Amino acid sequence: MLFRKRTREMLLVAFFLTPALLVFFVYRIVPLLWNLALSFAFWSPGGSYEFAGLEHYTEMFVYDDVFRTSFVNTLIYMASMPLAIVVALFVALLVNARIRGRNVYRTIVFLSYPMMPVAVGIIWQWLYNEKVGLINYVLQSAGVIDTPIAFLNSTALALPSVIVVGMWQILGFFMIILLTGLQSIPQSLYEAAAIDGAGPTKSFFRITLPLLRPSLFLCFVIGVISSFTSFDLVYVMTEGGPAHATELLITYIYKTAFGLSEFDYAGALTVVMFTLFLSITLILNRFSGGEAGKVDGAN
């Protein structure tokens, strides 16, 4: 009797879990292993697999300049995220104050986050336009610059320009995460600190920042993810150009696989990208006390 009950329970659980697990098996686990296999093979669509050893990896690390550029660009993208987090923290502190209309402010700052990146990229490309773009117009009218700047066609400025858009879009998300963190800090701590004679600056650095650490790390992890996944913005705004100045690992992988049909090499690139991503997230996870890695990377 007991046995039958347990068997039925197992069957039920298995039945309920199967669809979801199947999806993850087919679209997460199998691809991961397949990439690994591709990275050690010579293979093109329709052909057969031949063992390649470390050939692709040697090519990548020794000869491939574009790989190096896209690798560095991805790291630059990632390293600029703390700037967005600082701004978001500032905004979060502001909208956490007891002021009228704070919900309206929150809504407006968050609004850009769920918008379609392809459309966002097109809009910003228009703002950056060399001849009639709003940004050049304002800078020229204010006398900051004399001649218009071709933001997205300049090898020096293209990457920062794209990163600014990425920050603009993700700022509201960071703000909400930090706001949630701020609201979970007990008010009594601030009262106690005030009684002990601590000023606002002191209580910010002694109470707010330390207690906000998990939220700050979570933001950074999300920033890291976005540096590995910001395909849409780059593709629409610059296509990785000029001269690969905005090439990220993900755009390079896409081009290699679906532009050049070099699936095997693109597989090796993916393995490197994934390894880098995983190491960074795991290190961050260590630092933050284990909570920060729990973010779905599918965005």
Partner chain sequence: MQRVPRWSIHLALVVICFFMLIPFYWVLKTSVAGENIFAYPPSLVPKDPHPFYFIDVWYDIPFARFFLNSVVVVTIVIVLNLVFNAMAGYALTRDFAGKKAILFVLLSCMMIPFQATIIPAYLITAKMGLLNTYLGLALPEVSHIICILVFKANFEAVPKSLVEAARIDGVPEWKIVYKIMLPLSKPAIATNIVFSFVWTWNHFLWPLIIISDQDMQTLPLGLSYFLSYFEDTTGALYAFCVMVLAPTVFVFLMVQRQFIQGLTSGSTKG
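If you're wondering where the values come from, they're calculated on a predicted model, not measured in any experiment. Rigid core: the largest C-alpha set superposing within 1.5 Å between the two forms. Positions refer to the first chain, counted from 1. Compared with the form predicted alone:
With the core held fixed, residue 278 shows a CA shift below 2 Å between the two forms.
Other form of same protein, the form predicted alone, not the form predicted together with the partner chain:
No partner chains or extra molecules come along with it, only the chain itself.
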């Protein structure tokens, strides 16, 4: 009787999971396997599939300067996320304090995240504009600069300018995650620490930071994902220019596949990007203690 009940439960679970698993397989696993197959072949739409071995990877790592630039730019973009998390933690601590109007402040900070990346890119493209941009107007009016700064047309300033926008947009989301983590910490721990003579600084490093580790890890992972998927923002603002100064792996893959119709080479680029993303996520998980995502009570 018990065996039949367990069998019915398993069949019921399988019935409800199968559609979702099929969608995941068709739209996630199959494209990933197809990209992997393309990376070892010469292929174009309507053409024949010919095995290429490691030709694409040799070209990528030995001869392709744009790939190296986009790879480094992606790492730089990703390296800016810890700074965004630090700023978000500072903001979360402020709006978590008992101050008047803290809900209003939380809303104002969070409003940047729900905005569409295309809209954000257009707005900041105007703000950075050399002729009619608000930032140049304010700086010139204040006497800080004499001539307008070409933020998005300078090979030195374009990437930092785009990174600032990316950090600004995701800051509100990081704040919400960290604020939730802060509010889940029992207040009794701080009261006990105060009785033992621990000040605010010691309580922060001994209580707040250790208990915020899952939230911080989640922010790091989301930051990594954001650095690999910031196509809309970068493409709207600079299209990867000037001179590939803001080219990321994701924009380079798009241009290679849909601009040059080199789907086989784009497949190799996608495999490298996926491998890099997976490696960084595993490293972050390792530094977080290797138990990120673990369900309490699981063996």
